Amino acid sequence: MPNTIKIRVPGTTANCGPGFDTVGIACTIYNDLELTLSDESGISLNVTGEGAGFIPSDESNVVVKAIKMILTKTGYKAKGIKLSMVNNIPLARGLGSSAAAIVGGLVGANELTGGHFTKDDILNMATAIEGHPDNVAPAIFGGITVSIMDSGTANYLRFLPPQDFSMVAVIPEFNLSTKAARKVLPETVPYADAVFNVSRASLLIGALCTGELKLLSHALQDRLHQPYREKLIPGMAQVLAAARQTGALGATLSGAGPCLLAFATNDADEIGKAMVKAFNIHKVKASYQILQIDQQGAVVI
């Protein structure tokens, strides 16, 4: 068996408005990971791009945790772990950087130790580390995923929409941890808000499955998490409004934020520029990228 492998993992956007902790989309922005199971003791980490210089290179690194989970489950003996990472997915911005790291470590270690685990096994291991499947599922399978937890097991539906669209990801120059974004959420919500989200989440999946993208203006509405997280992101309401006013099908918070995402079939550049301008008005520097749906998920390269 080889002792070195390279894996490419897509970034992901989760929640997609009303699909809180459930809906995820794999995006055409990638992290590359080269893993070597070494005869030399210790952990060696080299990072290029996002996180260079401050990603931990010890047992606390989520990639290392993922690799060691595979090694423990297989009984594979490796003295050392060497990692080389090229990171393009922004850290702590709501584009699935931690999910990509976890999935990359699991997939790479699984390949190097004999490929004993299926993608479904990888999903459950990744969920155990990440805490929820909404980002790790599309990172593994590609496309759009709807994921649930049932009796401790992750179940998912994966599909591709019949009509293409772009995702305009506007990335502000500040981080927001998922932990901080979860802290502002209430323990309970009004019954009416729960019904509101059930209806929008149902419409969202229907619109994506059938290609009725004009319904996204309604289907991306949310009352479970975005109203509470808005105070953490200066200008969020105005940036989302700028996207819609410039022709977006709809716009939403990406994951826990602070990245904001617009769905579009036309005028993607104009939408991105308008959103960046709206952020700038609120003294927030930002940039944008136009992304498509990644159809493959994590792959050996």
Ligand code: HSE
Contents of the next structure:
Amino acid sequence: MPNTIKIRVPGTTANCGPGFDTVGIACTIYNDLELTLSDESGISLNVTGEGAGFIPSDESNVVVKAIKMILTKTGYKAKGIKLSMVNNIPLARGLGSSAAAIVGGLVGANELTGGHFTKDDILNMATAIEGHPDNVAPAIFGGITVSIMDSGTANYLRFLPPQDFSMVAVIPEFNLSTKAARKVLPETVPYADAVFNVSRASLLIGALCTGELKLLSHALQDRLHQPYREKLIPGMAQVLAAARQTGALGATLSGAGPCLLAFATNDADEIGKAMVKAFNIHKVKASYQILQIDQQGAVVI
Ligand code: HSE
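Please give the other form, namely the form predicted in complex with L-homoserine, since only the form predicted alone has been shown so far.
To see the whole picture, the full complex is given below, headed by that same chain.
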């Protein structure tokens, strides 16, 4: 059995407006992870790109946590873990960097220890570490995923839309932890807001499945998390409005933010520029990337 493996994992955008903790899309932005289970004891970590100099090399690192979960479950004895990461997914911005780390660790360690676990098992393990399945599911399976927890088990639907679209991800310079972005959410919401989200989330999946993308302007509306998170992201409403005014099909917070995401079939560059400009008006530096749907999810390279 080889003791080194390289895994490529896509970034993801979760929630997609109303699909809080449920809907996710794999995006064409990637982290590469080389994992060696070695005879030399200890954890060694080498990071290039996003997070270099910040990512911890101890047990608090989610990649290490994920690898150890596999080692414990299989009883595989490895003295040391050697990690080399090339990260393109910005950290703590709402593009699934922690899900990519978890999935990379689980998939890599599973391959190196005999491949005992299926992708569905990996989904359940990743969800146990991440806390919700919406980012880890598309990172594993690619495409668009709808994932739910039922009696402690993750169930999911994965599909590709019949019509192509781009996602314009506008990434502000500041980061926001998911923990902080969940802290501002209320314990309960008004019944009318719950109904509002059920209707939009249903329309969202219908629109994406059928390619009726013009419905996204309605289907990306949300009342469960975005109104509460707006105060954490200066200019959020204006940046989303700028996207719509420049021709986006719709625009939304990406995951827990602070990245904002517009869906577009045309004028992606113009939309990105208008969104960056709107952020700048609020004294927030930002850049944009035009992403497509990643269809493969995590792969061995
Ligand atoms: N569904 C999660 C949230 C995604 O919005 O908090 C971030 O990990």
